[in-house]
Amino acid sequence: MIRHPLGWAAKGGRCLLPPGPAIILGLMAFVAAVALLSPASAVAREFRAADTQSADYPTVQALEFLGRLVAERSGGRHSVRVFHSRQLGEEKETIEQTRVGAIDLNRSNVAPFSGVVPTAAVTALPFLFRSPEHLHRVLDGPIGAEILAAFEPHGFIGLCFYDSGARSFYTRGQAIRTVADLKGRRIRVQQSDQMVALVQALGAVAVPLPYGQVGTALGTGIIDGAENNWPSYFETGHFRYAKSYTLTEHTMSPEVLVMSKKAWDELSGPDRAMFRQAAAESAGYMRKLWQAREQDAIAAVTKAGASVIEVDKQPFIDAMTPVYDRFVVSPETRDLVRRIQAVP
């Protein structure tokens, strides 16, 4: 072969011409069709998970698990980096955070997306659900799945449900016994509207707080109460200041495990079929570690000295027509709520 001075070759007395330009443009347009034609699965990423508890908090261990699951399953392309204890803000920031794009998972609680997805606020009515048994068989049955199809129209991908367990009130010096016992009692509550108006229709103040700052007014005394569930209220060390801890179970609220629509359009279909997978494996890995929690929270904080109060529900419960009255007011929330209720 003899190179030519200007850069292309001969070959038996043939000359091979560097390519024109009609055939340097077939040649990207290929190129671009390939790229095209590529998986957007193999593109590697890491996707930034939120959570608001402490590191060894099952919600954040089930992260921990899907994290594990998504690497192995997808031959380590993608993983995932769990941003626990608030590193990401408190619950109402990581839900703008991930409605954007800047956050990819997050773990919150139904109560602070009322404002944003009010169909999944349905699932934080009070009294809502009879027992842990009956929100399980909603939530994974056809209405869980509908209710977190409703976070997509929002930015959101609704991927699995978490167990919150059943949240009660705790206080400081007296104890709530009857719904009077709550009167003119300033009680923190979730950032939700909803929660607001269930302390307000029991006659006590509603303060909303973040997560993060009960522990501090509790400790002064800003605020007289609280309510959460049992592993929260031991591992905040709340019951060092509220000692009595009511049990209304007044709403079991569950949590929420969403992914940015943003980061979800950028999945294949197969891998979005391999985080739906890992999501729904997570959720049944957080129930076991859930029920385990929650009976070691109970038997640490009744041995720390907290008294454990039994009330008679019925008048809470007679106390929550306003809070339906004024969040249960379409047709289809309506059905909604009347389709929870009738599954056995």
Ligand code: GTR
Second form
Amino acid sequence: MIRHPLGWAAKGGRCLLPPGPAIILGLMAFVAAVALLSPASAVAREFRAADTQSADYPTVQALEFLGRLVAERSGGRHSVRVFHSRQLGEEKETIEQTRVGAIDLNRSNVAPFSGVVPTAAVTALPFLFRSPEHLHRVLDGPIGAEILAAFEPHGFIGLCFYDSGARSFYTRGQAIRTVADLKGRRIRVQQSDQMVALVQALGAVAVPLPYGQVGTALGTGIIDGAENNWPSYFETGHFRYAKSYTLTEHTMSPEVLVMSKKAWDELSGPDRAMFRQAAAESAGYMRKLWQAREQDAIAAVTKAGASVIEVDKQPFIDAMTPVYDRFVVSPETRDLVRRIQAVP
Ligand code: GTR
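Form predicted together with this ligand, following the form predicted on its own:
Every chain and every other molecule in the complex is listed next, the one we just looked at coming first.
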């Protein structure tokens, strides 16, 4: 016979004493007491974090750093398990899985968020930021906080931005020296309407592909080129097929770290503050790694024979009007762009 903690006895799964109102009240009190003894903040949790870059890429290193801070500051209750190298999927899929709560943390570029979080996509607009310093001043200030907050109604909590440098075009065959050199060329872009529009505005054929498929597409000649920052051009090995890197620096779309709103809602107030603080510190840590990584990548690709082509950017800037006309439409977005441009 099994004696229930609340006093009624069961044998062979059959209740000998049916639970009366007093017993139900007692049961409720028992459940409430258990809940008090173990508030949400005391529940240990492993947060699964997705990143498409490889293990030693600065964003992945920043996530590992964040994980160490979280483990330390939660007294070991919480931990972050980082799945790098697209182990949890490509950005388009992981963004969706984060939105529904199947992935807890996601480090992605902002561009694939266009269409999901339109305010965030503003930071991927061409030639919006004048320099890395301008980008930092915008993202580190109230506008950056406002953009992170814009993720929430869409199922994400924006925690911090990470650096991503500037993106430029790289091609197989003929190098790009003018806008005309892009005409009819098949250029891979991230899975983002805004990036498709950007490349089309330059007269090229936009080929949206997941990050993990770009190397093969370049190698087999399915595409003529792609666009990315120095470290990605190097780490992916794309420089082996596309040997001309043209410094258009057409976007400075940053990386963003988001938490699934579902995971966030389960955290206590102090734990939320702890995550926000740890994320902010991880962004500072990442920024230091980034500068060195950019320089190393430039040195490595040029040593391997890639040529770097400087261009007059003005014709590229002039060609971007259709992108702004299509994506900077609402009064709020226009105002945000104007405020970003007004930051010194
Ligand atoms: C990289 C970025 C990735 C991914 C990739 C791409 O610069 O770090 O998150 O967006 O570009 O082009 O798909």
